[in-house]
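This document starts with one chain, in the form predicted alone, laid out as structure tokens.
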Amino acid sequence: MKKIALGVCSSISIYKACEIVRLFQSEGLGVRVIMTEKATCFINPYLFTSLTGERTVVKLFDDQQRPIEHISLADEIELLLIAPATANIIGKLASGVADDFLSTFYLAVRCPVLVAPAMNESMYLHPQTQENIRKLKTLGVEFVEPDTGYLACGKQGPGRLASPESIVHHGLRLIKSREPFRNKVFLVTAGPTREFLDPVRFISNPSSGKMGYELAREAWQLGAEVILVSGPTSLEVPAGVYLEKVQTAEEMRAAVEKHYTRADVVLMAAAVADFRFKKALSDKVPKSEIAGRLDIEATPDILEELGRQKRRQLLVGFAAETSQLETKALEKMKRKKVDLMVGNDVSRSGVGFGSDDNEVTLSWPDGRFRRIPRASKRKISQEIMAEIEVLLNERKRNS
């Protein structure tokens, strides 16, 4: 099991470190917590020991720890994350001071280092703190910038610890250090579209956007620049991803065309509505006036258009079906000139639209199929990215 070290300092936001531990564990990573002595005034080390199953390190010299543990532990970890990081620890790291376990450990590690500051806005904006941060950045230390908001001192401003989700996303990207998609641009579509009859009525579908958002998150963590074109969802945009919001199929078509020439890989995971009203009304019309007289037409097939236009792009399509999945996915793949088709049976309970899990069948133009059994959409996205990496490597060898 890969392991990270989590340094925890004396900040009122220390309670968020428990969620950071949980999120890394959910990704299959082990966590070893290192606390400063002042941090133990906020939380007892036994809490982190219970959460991680590993003894929490506090003192530089302790009868319970292995000899020269700050050296031996440095060889075991993939990432050193300090969250929350106080102005004090940032100053120590920038100056090379090594007077406790955490600051000594920092000098011993050769893995990526990620720091998430948390402090009063005056302390954070102080020229000395900013200079220390600049110095560490020049040394290769990465930072998760703090949020702006309500602080423990009662003031509003920058210095609030970033969300655990954002911190963990940045950490996972550093752990996946080989970054196979570095210098690649991924264009991902997600969610449903809405085709309006009037300001309150529209045609749509049950897509939640979860699959597309997980694909965008995974691509960014593997080093890509990611552009996410999303229909209406309630999802939080993944860290590091550029989001462009749309409503209708025509808006999605325009957004995709705008970014298409830059894209190396395009994943069309959005569930675009197949039909729209020929005429959208500016006012809500009584039901009695429109019943039986709705005039609809097909929306543009964005994926098929991209297939005709593609030059160097690797095009990944998604097919939501309720029967004959492999046959229909293969037909769509050939007709739309797609390099990889991801099909799923949305009639099955617990997978597809709106669910956290999915079960998909991958199809290639040469007739190959690969079924990925039910798993979280996060896991499915990782499997798809692995296949995309293979396709990109094949293209590179053949070019």
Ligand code: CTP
Given for the second form:
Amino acid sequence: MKKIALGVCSSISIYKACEIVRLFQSEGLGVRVIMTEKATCFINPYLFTSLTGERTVVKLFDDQQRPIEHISLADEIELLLIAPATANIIGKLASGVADDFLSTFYLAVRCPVLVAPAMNESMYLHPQTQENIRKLKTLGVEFVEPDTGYLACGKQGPGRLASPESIVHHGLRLIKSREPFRNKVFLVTAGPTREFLDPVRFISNPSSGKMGYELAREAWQLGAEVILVSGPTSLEVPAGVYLEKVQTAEEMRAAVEKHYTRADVVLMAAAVADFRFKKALSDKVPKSEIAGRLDIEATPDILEELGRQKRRQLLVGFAAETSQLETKALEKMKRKKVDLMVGNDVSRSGVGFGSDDNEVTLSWPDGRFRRIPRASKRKISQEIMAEIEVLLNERKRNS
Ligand code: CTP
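Form predicted alone done, so how does the form predicted in complex with the named molecule look?
Zooming out: every chain and molecule, the one shown earlier first.
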């Protein structure tokens, strides 16, 4: 099991460190917590010991520790994350002071270091703190910027510890980033489109966007630059991902076209509405007149257009079916010149549209199939990225 070290300092936001531990554990990582002595005034180390199943380290010299614990632990970890990080620890790291376990440990590790500051806004914006952060960045330390909002001191401004989700998301990129994904541009579409009749009525579908957002998150963690073109959803955009919001198929087509030439991989996970009204009206239509106004036409097939213009891009399509999944997915793959097709049966309950889970069949132009049994959309997106990595490596070998 891969392992990270979480350094925890004395900030009011210390309670969020528990959630950070949990989120890393849910990604299959072990966590060893290191607390500063002052942090133990806020939380007893035993809380983290219980959460992690490993003794929390506080003191540099302690009878219960392995000899030279800071050196042996440094060899075991993939990431040192300090969250929350106070102005004091940032100052110590920047100047090389090693007077407790955490600051000494920082000098001993060779893995990536990520720091999530949390403090009062005047302290955070103080030129000394900013200078320390700049210096650490030049030394290769990465930072998760604090959020702006209400602070424990009653003031408002930058200094709130970033959300645990966003801290863990950054941390996972440092651990998981892989060569085939680095310096690659991933263009991902997600969610439904809305084709309006008038300002209050539209044609759409039940897509929640979850599959596309998970793919965007995963691609970013693996090291890619990610552009997410999203129809209306209620989902939070993963940090680091560039978002283009759209409503209609025509807007999605324009946004995708704008980024297509730069893209190395396109994942067309959006459920584009197949029809639109020939005339979208700016005034609300009285319901008595609607029946006479339902004149519809097909929307452009974005993926088919991308297939026709394809140069070096790797195209991943999604086929939503209710019957004959494999045959229909194969036909769409050929027609749209797709390199990898992800087919799913949207008639099954608990998977597909709107669900947290999915169950898919991957197919390739050479006739190969692979069924991925029911799993979370996060897990499915990891499996899809593993297959994309194979295709990217194949291309590299053949180029
Ligand atoms: N797609 C697209 N533009 C459309 C419709 C679909 O780019 N106007 C893309 C989807 O994003 C998906 C793939 O084409 O990656 C297949 O979508 P799907 O809805 O399964 O198939 P359709 O081509 O719309 O065919 P049908 O509705 O007849 O099954």
